[in-house]
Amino acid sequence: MSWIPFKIGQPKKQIVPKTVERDFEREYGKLQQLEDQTKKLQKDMKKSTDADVAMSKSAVKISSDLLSNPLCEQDPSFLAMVTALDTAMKRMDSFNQEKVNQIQKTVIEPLKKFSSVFPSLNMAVKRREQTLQDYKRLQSKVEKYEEKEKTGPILAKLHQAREELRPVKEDFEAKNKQLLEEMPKFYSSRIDYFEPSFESLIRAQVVYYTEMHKIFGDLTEQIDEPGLTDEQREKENEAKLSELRALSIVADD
Amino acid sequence: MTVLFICTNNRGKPNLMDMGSLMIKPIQRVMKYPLLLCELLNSTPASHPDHKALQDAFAAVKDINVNINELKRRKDLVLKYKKNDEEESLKEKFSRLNIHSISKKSKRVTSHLKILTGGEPQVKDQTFNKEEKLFRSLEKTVKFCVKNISFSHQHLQDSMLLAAQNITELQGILHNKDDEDNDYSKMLHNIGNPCEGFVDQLEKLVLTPLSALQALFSGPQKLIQKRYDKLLDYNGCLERSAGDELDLTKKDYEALNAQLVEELQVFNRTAMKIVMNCLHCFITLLRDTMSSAFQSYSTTVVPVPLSSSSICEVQNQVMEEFHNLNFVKEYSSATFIERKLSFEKKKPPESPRQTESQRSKLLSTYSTELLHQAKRKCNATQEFDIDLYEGELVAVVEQKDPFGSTSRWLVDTGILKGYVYSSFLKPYNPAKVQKDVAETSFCDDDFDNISLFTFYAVYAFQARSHQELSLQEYQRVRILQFSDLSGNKEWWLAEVKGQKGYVPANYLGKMTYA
């Protein structure tokens, strides 16, 4: 406690044993770290859900732009493909939305609720600290009177100081004990709290990707003609591009 | 070379030609035929059986020549305009401006306006128009595809990465250094980024061809523009002049038109194929990305999956446990009030409050005229002052303090003796005790400044059960508790005229008085 400017207010003897202090610091340290972790996770989850929403919006944009293209009227096979793609994208969007909602309910809100416990904890620790300061102050006052000569008014003051000290000391001990008991409990109960969220997060992803896999598998089967492999398509593209370049109307590169 | 030399030397000197004269031979021959046939036709009498055939032959050969000419014109025009428009600086453009080009341009503008207003008969080519439309749609398609596909894939990557990151973070929270059995990291080797390999594929198979295709649109674009100019010229000449000028513009226009029509058809077909191919690749790629993500997520072992409602139950249970923790109980409502107050007060060590036994001791020890009651909460300011809560009973021991001032009195609260200002005290009237007792019981709550806030009912409220309290509009109420028995902060325990009950919090408004 070296930041206290007035050394006068310090009691001579150590009123809080070092081990207790150390335990307290350790437990509180763990909880502070947990608080930071939950805050960060909250922020990141928000970013992630925003990214998910942005992704499905842009996917739907691909297909809707294509659909609104006049090319669709002119070429029926193109129209067929684009309509199928559009349906698939819209389904992807709705599944994505569902996933986001699920995650919102089972992960993000619980996170918020969990974080709301921390202010109380911090307040309790602060109060304990204040009580400790008062305890120390009164303790040093008592010691000061104890050292002086034992005259009448001094004795009266000493008695009064001791009377003041007693409730404060009891208060501090109570607060300290309470916190030391409850902090580890709180810390370990986070596991029970977050386990379901964790499972639900993974499960939401699994469900989503199963659906996606199915949707796009169906789509490829629906529109795919002679099922060319990627390399074949690539070669064909190259050939077509060179054919185009050979046309006289196309500018030389 | 020497062999050739020997050959020619050995065989005498046959028709020696250089490359140039060799190449011009076909052209000369083709041009000779009409002349030959013409002479033949002229010297054939009309009655000869071959005359008709000769005439047809002559016409056919002339046609061939014209066709060759036109074909050559087409290619020349295309070449001319293809080269012309590349990388011209502004200065060069200005240098080409002369009377001739300006008049040409102005004629074109008038023609264009005429076409827009659709007045006179115009030259139209339906095939060309169809092809042009197709061309334009294709261009738009390719542009959109490139933009949208690259955007959406970027987003897909981001979202997958973030999701994997979050799972790792959550797992970090759950990680328990001391307890290895419960360690979740075993279940989750690497969600990793399922998207990684696919970015390159996308580039290669979809985006590169499409971008290349996009670049190819600009050439034909220019030529289409030029064709339109020629059309305008032709249109302009149609009504005005005749003869050579008309002929020339007509030929120009038709040449360009025909060339474009033919090649645009090829272009459109091919471009269409490329677009379809790329779309196919894109869809296949999406499918593969999704299935790889599916693989990596489903390999993580998840213990008994719960439905979302049961998740809520489990978590609410844990929250209940939290709320039972003392520090939460004491301070959660304190933070609620502190938000309203928005400053933090350092609480001095509390002096114990007066209990009933202490009051009765005072009553019995001291006579009634010495007994006083604190009108309001007094805070100790000087040495030997004591704190008093509103309504606390004190017995006056001395009506003056050590310095002789009569405004500070020495009082006994039953626990402590100390000084308070006499203006805070009023004589104790046992008859009024009953009412005051009810009022002072608020001190049980740990809210320092509760006396600063009183609430009033903004709207009237009708109690629906005996646990609720009816309120009239603008009625003042005293709040005993800021939540109901189950912790619901929407219902507050209020008291009015000695009656207690729950009222909805949003019906109440704050009244502050200093």
Given for the second form:
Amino acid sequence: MSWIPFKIGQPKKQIVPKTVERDFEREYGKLQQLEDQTKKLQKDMKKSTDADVAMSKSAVKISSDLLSNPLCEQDPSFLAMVTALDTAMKRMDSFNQEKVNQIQKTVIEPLKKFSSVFPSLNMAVKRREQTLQDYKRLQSKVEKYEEKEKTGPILAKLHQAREELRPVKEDFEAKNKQLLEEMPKFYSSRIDYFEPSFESLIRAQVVYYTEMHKIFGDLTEQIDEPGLTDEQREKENEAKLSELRALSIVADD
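Switching from the form predicted in complex with the partner chain: structure of the form predicted alone?
We keep it simple here and write out only the one chain, dropping partners and molecules.
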């Protein structure tokens, strides 16, 4: 979102005090940044949930493929291990889907709704800017006639120019006042609006990882071989691999 004021000839009279214009630019700049951050957060949250879904679905696919492997038919202990893994992956996928649904409902959708407000805000700023340009144009017109010799026709044109200026000036001042009052309120409202969403995000993550701890704790108990350390398992695997390499069909020529 960017705001580029129109460029026209400036009247000699200072229409908007510099302090007021600085205040306006500061408050609008904060809202521009807020819009960019909201859109980025919404996009990142969507990417995160998509990745979570893909990860859990892949894990279920892997365990399912292992379960259909011929090795499971030949080795009952391996079948029991893979069955335990498959059950754990399906439980994980179920809890992950609940987490993703919760985040979609309580975080992503509110972010999307919040972002939908900015087009109206930007349009209000644009209307304010258009009115300001009309104000400047008509003020310059008034100043032009004020500088001329005060003849009858000039005075009539000056009166007409002032009449044209008056409603435009009032319209700009009303728009400017409203925006200066409401932009800070809108910016401050972000905290109350987003706090419940972020609390829900944290709770969803806590519930999910608590369940994951339980699921993988149960899985560890089912497949773990008591008294065998990781180093011992590694040595055992290397010994079995050495036996395979000793076979003539895989021996180097």
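Between two forms, the rigid core is the largest collection of C-alphas that superpose within 1.5 Å. All values reported here derive from a predicted model rather than from experimental measurement. Numbering follows the first chain given and starts at 1.
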Q.
Once both forms sit on the same rigid core, is the C-alpha displacement of residue 234 at or above 2 Å between these two forms?
A. yes
